[in-house]
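Taking the form predicted on its own, here's one chain by itself in structure tokens.
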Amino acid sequence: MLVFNYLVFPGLLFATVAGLLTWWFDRKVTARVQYRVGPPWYQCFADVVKLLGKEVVLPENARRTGFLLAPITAVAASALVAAMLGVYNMNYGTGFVGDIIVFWYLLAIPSIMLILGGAASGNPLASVGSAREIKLLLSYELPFIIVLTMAILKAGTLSLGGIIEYQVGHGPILYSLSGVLGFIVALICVQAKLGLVPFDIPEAETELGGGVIYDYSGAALGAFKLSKGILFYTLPIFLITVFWGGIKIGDGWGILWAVLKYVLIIALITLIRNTNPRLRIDQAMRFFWGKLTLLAIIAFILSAIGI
């Protein structure tokens, strides 16, 4: 049964389907905002399947091992987080002390793989994209870690399962002032983790032609796209789990409430994407290390004094 949970529901297969459908929703809404029709519902599936079936063209100057290993590792990390989150929400109390640190680490791996893959391609544009991804990663991880620490402090445990159990007994962390501020900070960090406007600086198609993924093609590019699709599902679920009481699927109302929470977060992500211009990398760094880190520290202090 556990193998089924990890591989099918709510694991890899479910996360892939839900993530690609979410990605389509984001693209469709963005198209309508721009007075375009947008893609059909199956477009993201078709794109990924088509790419996975194509040959990978290796650049002449690429370092083969790092170039090919990066997208595979990114998919593996994204899928593992999706499966673990699903199992944790289905079985309260699952987990071990310190597992939230493991989640944080795994969620950073797809960005790290983009850095390694772009650097291994041997292309100057990809190298510029990798440099931007490094700076962006170092920028948003600081406030993200602070608000995760705030949630740990409030729940009194390093276990994600323990954080869920705390919220079952005391109410969601989001329903406090420190929780609201922490959720806002985490949501903006998720926007950067997904590489969406205004934080799509490492790819910057109009400047770098794709940046970190400039030289990727075929199945390797499809793997990076698949990883992003899974993260589209995983990161909102992670926010719900840490800040909004987790997902209770014991009855129809629990499922409906979980879907509404998920849709609201996706709507906020899409709204941010469509109402902001792309930032320069220095602007993004100042924003994360300045205003957002300050907001995260305020949330931490409020949590420490019980507000």
Contents of the next structure:
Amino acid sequence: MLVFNYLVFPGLLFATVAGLLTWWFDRKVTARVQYRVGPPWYQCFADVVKLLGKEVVLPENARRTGFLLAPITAVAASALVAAMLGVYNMNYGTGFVGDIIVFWYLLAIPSIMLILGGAASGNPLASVGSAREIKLLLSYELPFIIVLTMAILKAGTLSLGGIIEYQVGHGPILYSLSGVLGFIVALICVQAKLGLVPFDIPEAETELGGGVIYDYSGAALGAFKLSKGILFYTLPIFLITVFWGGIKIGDGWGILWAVLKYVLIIALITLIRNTNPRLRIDQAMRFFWGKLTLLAIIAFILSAIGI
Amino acid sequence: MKKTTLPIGPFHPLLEEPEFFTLYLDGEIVKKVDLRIGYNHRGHEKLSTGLTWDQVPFLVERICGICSTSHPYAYVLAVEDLLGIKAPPRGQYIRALIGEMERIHSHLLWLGLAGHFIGYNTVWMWSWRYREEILDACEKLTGNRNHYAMCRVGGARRDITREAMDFTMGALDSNEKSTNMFLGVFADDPVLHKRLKGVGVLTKEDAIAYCATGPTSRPSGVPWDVRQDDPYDAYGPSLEAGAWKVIVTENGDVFDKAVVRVLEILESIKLCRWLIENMPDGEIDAGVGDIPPGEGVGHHEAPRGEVIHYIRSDGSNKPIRHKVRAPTFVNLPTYKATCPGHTIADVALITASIDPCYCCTERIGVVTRNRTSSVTQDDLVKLSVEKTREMEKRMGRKSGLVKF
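Please supply the coordinates for the form predicted together with the partner chain, as a counterpart to the form predicted on its own shown previously.
Everything in the complex follows now, all chains and molecules, and the chain you saw is the first one.
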């Protein structure tokens, strides 16, 4: 059962399909906003399948092991998050104390693998990208952990299942002032975790030509794309689970409501990505450690006094 | 931190054209920038001396795909300078109209590229969409979206119809709306301000020292514009009528460079309207025959700055020498003053902000076995003197050059 959960549903396979469809949705909406036709629904699958079937070119001065292990680990970690999230949402009791901390760690792994992969490739542009990814990771984790702590304090439990149960009893965390603030902060952090504009600084196509993934090709690049696709599905679900009452599989309308919430979050992410220019890395750090951390702390204090 | 070098080019996903940047980095801060060009040399000046006077405009039109009317415009002005004639009024107005339409679509193209460079792909797609209207109008006016072939020695090559002019008026109206929208975006978007203001400041002194022209110098408070300083063709009457003005701002940063271009689009729209409304009737072509021996210079305010063409005739049906100076040639070196001290992210933006066109610029390519060799100013002068001597020998004239 565990293997099935991890590899098929709700883990690797399901998350891949859902994530790539989400990615297509994002691309299609973006295209329509920009007066373009946009890709057909299977475009992301075609991209990934094609990449997986292509030769991996190893750069001469790359460190082999790190270079090839990084994308695989990234996929494995993001699939694990997807599987755990799905299982918890289907059965609140499966969690263990402190599993939200495990989630936090697992969600950081794809970024860390990007850093490792970029640094291992031995390309100057990729190493600049890696340096930027480190700075970005350090900057968005601070407000992210503060708002997670806020949710933990509100629910009074360290397990994700407990947080969902609390929300079933008391209504979603989002339906309070502190919840709204926390959700906004978390959403912007998710934007950075996904590496989308205005936080696509480590990849910065027009500055670094791909940055961290500059030297990746073939299946290794495909794996990174896959990991990004899975995160595209997982992170919004994580937001829904922590702030918006989770996905109630049980009753009939629950699924529809969950899909609506999901689409809304994706639409917000797409909107942010299409109405902003890319920030500079120092500006991004100042933004996360300054304004956003302040907002997170305000949300924290508000939740502590019960608003 | 250890100093690293970052090579970008000659063929690189970042670059539209082949050129080779070397960035000397300290962390993410760029300490020094080196640039190598010469990958795109096509020998236009040499080719030009093999074509007849009337064929050359078609060749020089292909120096640049974006400002494709600037080069033939400057060339025909140079030949008219040699002849000492002026085109008939209607010919002048037609040429100026095409020149201004080209400025509008070139600036919109740059605006889109600038948006792409800062990751704002929506601006990119939108401004290129609005550029389509202008290109459609160009097609109605001249038959082509981009290479118009409207300039001819002594006037315009083809007449334009009333219907096409009406269509153009409609395109200008709708384009004015969208350009005002872009102006609003630049005025209001706080993230754009954060990203562009105070970046890559070119001071007035530096702009003058580097001889920057066009939308690179005008944001720095240097009011150079050939259309105003030496009004040729229909630009003189339009200036007197107050149909447009030269846009000058003071800050010299990337933000101002963008704003100047957007405002110039609006001024060009006004000028186009004035030209269409006041389009005189009559001949479009002066009917030039043989070209006598002599030399002439013509300059035109291209979208990127002043473009200068020099031609020399020995009385035959071909120019014996044709010299082209594109605006990027003088705008490009300003990166020496603007780039150091900025991050990589900003340097990508600053180099894009002068709207470089490398294929316009490249007039010389030196190929040696030793790849590190470079050509100094003295070498260039020496080459040029040798070339002039050779030409004078062929023309059977005594050298008027001082001994080098």
